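Consider the single chain below, provided in structure tokens and representing the form predicted on its own.
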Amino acid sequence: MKIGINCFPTVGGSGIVATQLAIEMAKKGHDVHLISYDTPFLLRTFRHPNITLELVDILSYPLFKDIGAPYTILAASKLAQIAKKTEVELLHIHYAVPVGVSAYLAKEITKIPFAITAHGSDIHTLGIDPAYNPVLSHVFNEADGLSTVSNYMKKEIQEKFNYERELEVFYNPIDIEKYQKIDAQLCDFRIKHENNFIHVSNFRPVKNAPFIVEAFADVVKEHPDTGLIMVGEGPERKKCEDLAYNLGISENVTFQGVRVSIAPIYSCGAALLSASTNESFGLTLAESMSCETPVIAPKVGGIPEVIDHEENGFVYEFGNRESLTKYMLQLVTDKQLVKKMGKKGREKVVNKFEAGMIADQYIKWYEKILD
């Protein structure tokens, strides 16, 4: 197949699924038009030479200096022209703001068809905007396929966009080779202490990361030894400095930023823990388990489907940080159980969630949309 996947270049949960998903696709020996405004984070080391790297031109012009260059017009000319000029037969847009509209402009000028998966807050922050909903009611109605990754995300389009048409769930695929148990040692930083937790983000407010350094605090009282390794970049990581070295914790917090191989991080945990107020799937809990390493995130949004209570982890009430701290401590005193809870995640992993097989839906919906 000749497939043009639109993506976001960041490292968040919608363009590194697109650019997974376009990785594995090439693999199997489809061709790959992987469009975006920069290059896209997992092709910065990784390239196959089945997947054609396709940048959208973006403007300067001094009208637009306060507002910013008209991108949904900029994406929608570069899908039209990958349609004219290639033998692209289907156009995939993840995260359906704004190229979702973009594709619909590209479809009425060259009759290509387009599919898009509605990643998260795409649906249940800017989709239910007033700004957005109008706009995007209607290309979802006039895509010729929709599909998104949780069951959770499945109802809320249903709900919110009264979309009565057939609409898919795909979970987000993860490379169980690239995600796998390793050696911690292995981590080109010292780890200071004996156990540790994860936690890995955006560091935006939906992930709440503050919450996560509260709760720690109160393991450290009991276990002074331990240790929080936090990953990623954003507002609220200035946030979490300061309330660590409030809390006298300091010491026991460390600050990665972004990380290219995450996986020695995930493999030196006792737990990743999550405390977000809504998560469509919740892929870096996904990709800890994969590592053997159980995961403690609220019962929000789609993290019931990933997670299976006291099997492969633990969910808690959102908010309820005594919980989160039980079950924090009932980890880190209990080597077995997270050895026990480890293996289980990545047998869910690799049952459920593998990318290959993810990648194999994907295909039979685009054949099933060509038909």
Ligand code: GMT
Contents of the next structure:
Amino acid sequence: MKIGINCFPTVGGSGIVATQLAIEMAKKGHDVHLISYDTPFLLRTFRHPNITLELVDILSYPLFKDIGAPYTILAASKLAQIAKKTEVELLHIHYAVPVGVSAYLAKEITKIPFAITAHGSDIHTLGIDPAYNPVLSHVFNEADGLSTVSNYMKKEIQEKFNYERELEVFYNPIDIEKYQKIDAQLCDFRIKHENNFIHVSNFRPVKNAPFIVEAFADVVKEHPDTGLIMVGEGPERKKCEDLAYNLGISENVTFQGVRVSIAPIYSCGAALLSASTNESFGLTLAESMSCETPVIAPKVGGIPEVIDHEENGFVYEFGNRESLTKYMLQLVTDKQLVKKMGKKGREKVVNKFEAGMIADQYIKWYEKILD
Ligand code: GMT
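Given the form predicted on its own, corresponding form predicted in complex with this ligand:
Now the full complex is given, and it begins with the chain already shown.
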């Protein structure tokens, strides 16, 4: 097959999922044209002859200084060019805003079919807003295929977009070779504390990261030799740093910035913590589970589809700090439980989220669309 896959190049989940899919397809012998405005994060450390990188030209103009370059048009032109110049049979757009609209335009120009995978905030934050909803509803109904990443998201789309056609659910693909437990002794990462909790995010307000720092401070009161390792970069990172300082736990909290290799960090955790206000799936939860580290996350969005409560982690009521700290303390004091839940988590990832298997599901979907 020859597929054009469009995504954001940043460390965000939709870009990672799209690039992982491109990698799996390339390994299976398919040709992928990966389209973005910069080299996607995973492609910086991976090369494959079956993957061609297609860059959207960002042509700006002084008149656009307040609104930014009209990316929808620029991407549409690129998609139309790819449709004309290459033998790509289908365009697959990851994250509906704004390139879903570009693909719709490219089809108007070239007749190339397109499919969209909605990932999260393109639906539950932007998509439901009247500023985006009418255009997205139209585009979804005109698309040749629409998929999303959890049953929660499927319901959201059906309810909020007047969408009654077929809607597939494909969970996030996890590279189970890359994400596997690494012996703490072999970690390229110096562990300062006896027990560690991990948080991995882009520190956007939706991740609610300061809540994690507050809950962690409660745990430190009882177990001073506990660390919190915060990975990633984003708007609320500094707020977390200041909060850690004000709560007198700066020594316990380390900020690692964006990391290419995080399996060693997941591997040294008693648990990965999430406090998100919404999460369509929760890619980092599944990555952590793949490394045999249990997860503690709120009962929002698609998270209950990823975590089986008390099996491979804990799900707490959103905003309930007492409940979060209770589960953290339980794991700090029970290493056997960490191990048991970790094994169950890995099992779930291997059976439900393994990247090659998820890629096969996408490929079947492409075949159905093109049939
Ligand atoms: O939707 C977003 O906020 C951004 C998106 C991204 O591009 O980073 O993340 C979403 O897509 C991931 C991959 O499908 C999911 O694992 C994340 O749960 C989801 N984020 C949210 O729903 C907040």
